[in-house]
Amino acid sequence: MYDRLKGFRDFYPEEMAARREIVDTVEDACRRYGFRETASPFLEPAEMWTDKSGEDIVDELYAFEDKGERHVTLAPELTPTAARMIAAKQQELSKPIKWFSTRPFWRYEQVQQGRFREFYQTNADIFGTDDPRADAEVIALAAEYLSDLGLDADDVEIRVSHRDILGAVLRSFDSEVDVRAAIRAVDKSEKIDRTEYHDLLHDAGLSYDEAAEFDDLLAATDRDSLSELADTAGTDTARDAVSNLTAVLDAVDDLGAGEFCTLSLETARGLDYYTGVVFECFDAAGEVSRAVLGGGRYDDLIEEFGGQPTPAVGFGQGYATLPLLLERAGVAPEESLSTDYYVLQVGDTEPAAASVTRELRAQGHVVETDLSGRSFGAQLGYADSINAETVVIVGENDLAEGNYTLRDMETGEQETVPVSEFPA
């Protein structure tokens, strides 16, 4: 008997039915917004990650040497692959480029709640425009499918921030600050206590007094206080960032998703490649601690991965935490099988049963029929186990009279219908 690998999961039919409903809802919203589906290899050259991040990142990858002596890895994220795809056909692609895909990724990391070594994610990205309306559109897309899944503004909050505002405020202090390290500290701020947070800011170059002042400045929660923050920073970068963030939030309002969003300068996103607006979605009740989704603008990354300069914004929707949120809110899809019809055979009726099965499937119904030569009772029990809505009994006596018997599995009621009239 073999054990499943740590950090990997099996999905049985009932679980997969609920999972498929969630993924389909996300993807349907992507298509309505004009995002076009892509697919890409699961295996990529490891250099796509090691060239940028160094050989140390290999410890986090499922990397190996293949039979052609190539250093390859199972992809841990999508962005380098998207950059490669865009670079290959950059002159042929109409801008803006709006892509989405749902696929697995792999990272060799510590397994914990909501984090696995194999994980599935839908990525939705817009390439080729730095217009604030593009940032707003990906945020509105996320809000739309969360709403489609049964969540509302009381269930979730999309926290929106801007990396350049954080950077400008940090540079306004007299101390020599490692801005990237300080922003990484901000990203951890809600997961650690204030003393540890201020220690991290101090390690990044701020004095403890400056760390406390910086902490207070990030408490800005409305658009008026953003202007005051830009004045405090006193740079064009800060003013431009505030103007950009305000434009994005206004566009989000125009798209009808404003009620889902809150201004949260303590949202920073830990990855260094973000260049502008960033956002994360959380359980408003606080019971699911990990972010449900996250993303932002990354205008330099495509060029860093070998493409031409290409502004970009997007997000990743994972499928480990989202089901937890749906369960907490009481709107999770039911983990059950769904079958429209079970065609039950009694006696030597296989050709007739096959005929009605084929006709029902041609109409788009989910249909099962006997494949094991089981008794009437065994077939009826199986139909119940697969949650069949209706059983079509194809029996020798009924057929001799030109009829089928239909059994409603919920009520147990039966009716006889002429073969010529079913399926309608």
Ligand code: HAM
The other form holds:
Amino acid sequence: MYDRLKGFRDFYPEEMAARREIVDTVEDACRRYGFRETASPFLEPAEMWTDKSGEDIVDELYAFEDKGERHVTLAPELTPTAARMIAAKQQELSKPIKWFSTRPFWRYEQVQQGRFREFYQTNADIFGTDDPRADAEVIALAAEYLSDLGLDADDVEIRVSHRDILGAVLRSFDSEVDVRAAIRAVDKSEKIDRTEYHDLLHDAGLSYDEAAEFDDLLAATDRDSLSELADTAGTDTARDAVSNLTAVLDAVDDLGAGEFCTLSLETARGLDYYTGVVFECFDAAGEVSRAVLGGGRYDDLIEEFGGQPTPAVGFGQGYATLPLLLERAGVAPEESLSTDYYVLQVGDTEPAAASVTRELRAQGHVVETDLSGRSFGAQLGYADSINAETVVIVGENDLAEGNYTLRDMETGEQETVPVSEFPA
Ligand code: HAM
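To test you: the structure above is the form predicted alone. What is the structure of the form predicted in complex with this ligand?
Next comes the full complex, this chain leading.
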């Protein structure tokens, strides 16, 4: 027997049924919002990440040299792939471009609650507009399917921030700061203790006093303190960022998703390509500690990939923490199979059983029948194990009289129906 690799998972049918329900709910909302489905390669040139995404994700690449001596990697996320696809066909696509896709990704991560080495994401992104309504649209989309899944604003919190506000505040200090390194430190701040966090800010160039002051400034959680923060930073970039973030939050309110969102400058995101609004969604009760989704605006990436300047905003919804959150909130889909009919064969009734099976399937029902010549009792036991709602008993004696027997598996009640009347 072989073992699975650490951080890789199998999904057996019951588990997969629950997972499918969740993914379908997310994708249905994407379609309703007018996002169109795409698909893309799992293996990509490694430079797509080593050039632009930041050192954290580069450390986690499943990268290797292929037989043609190309440096390739299993994709750790979609965003650079999406940027590559847009840059390649930009002229042909009418804007705004709204895409979604669900697929696996690979990161050599520390395996822990909600973090695996192979995991799935649905990404939803809008390309070709920097209007705050586009940022709001992707946030509202997330709120929409979270609520379709049975979660409300007491269960989840979408924390919204802006990279330029963080950058402007960092640049307002006397010390020379490596803004990217400091932003990566902010991204880690929830997962490490204060001393370690201040050490990372110090490594990025802030003095310890400045690190403490920065930490205090980021505690701002209402729109009024945002304006004060812009004044503290004292630059046009900071003021523009504050008005952009405010416009996005207003547009989110207009789309009815405001109650899901909180302003949280401590949200920074770990990837380097973000340029504006960034957001992450967490369990409001704090029991599931890792983010369930994350995204933001990345207006420069497509140009950096050789395309025309094209603003972009979107997010990745993972499926490792989301089921934990649904479980915590008591709204997880059941891990069970469902079957509409089991066609039970007794005696030499194969052709009749095959015919009724075919007709029921043609009507769109989920139907199973005997494939291994089992006894009546064994077939009934199997029908029960797959949660068949109705068992159609096709017996020699019944057939001779032109009937089937239908057994309701919940009540155990049986009725005889003429072959000519079933299925209706
Ligand atoms: P990310 O924050 O790295 O962003 O991932 C987004 C989501 O994917 C996370 O919130 C989490 O649900 C899930 N995820 C990430 N890593 C793992 C893992 N090791 N195991 C299980 N789930 C995981 C991005 O990937 C960006 N490219 C998203 C984006 C799209 N930004 C703009 N458009």
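Treat the numbers as computed from the prediction; the structure is a model and nothing was measured. Positions refer to the first chain, counted from 1. C-alpha atoms forming the largest set that superposes within 1.5 Å between two forms make up the rigid core.
Engineer: Superposing on the rigid core, do we see a C-alpha displacement of 2 Å or more at Arg328 between the two forms?
Structural biologist: Shift of 2 Å or more: no.
Engineer: Using a rigid core superposition, assess whether Ala211 undergoes a CA shift of 2 Å or more between the two forms.
Structural biologist: Yes: Ala211 shifts by at least 2 Å between the two forms.
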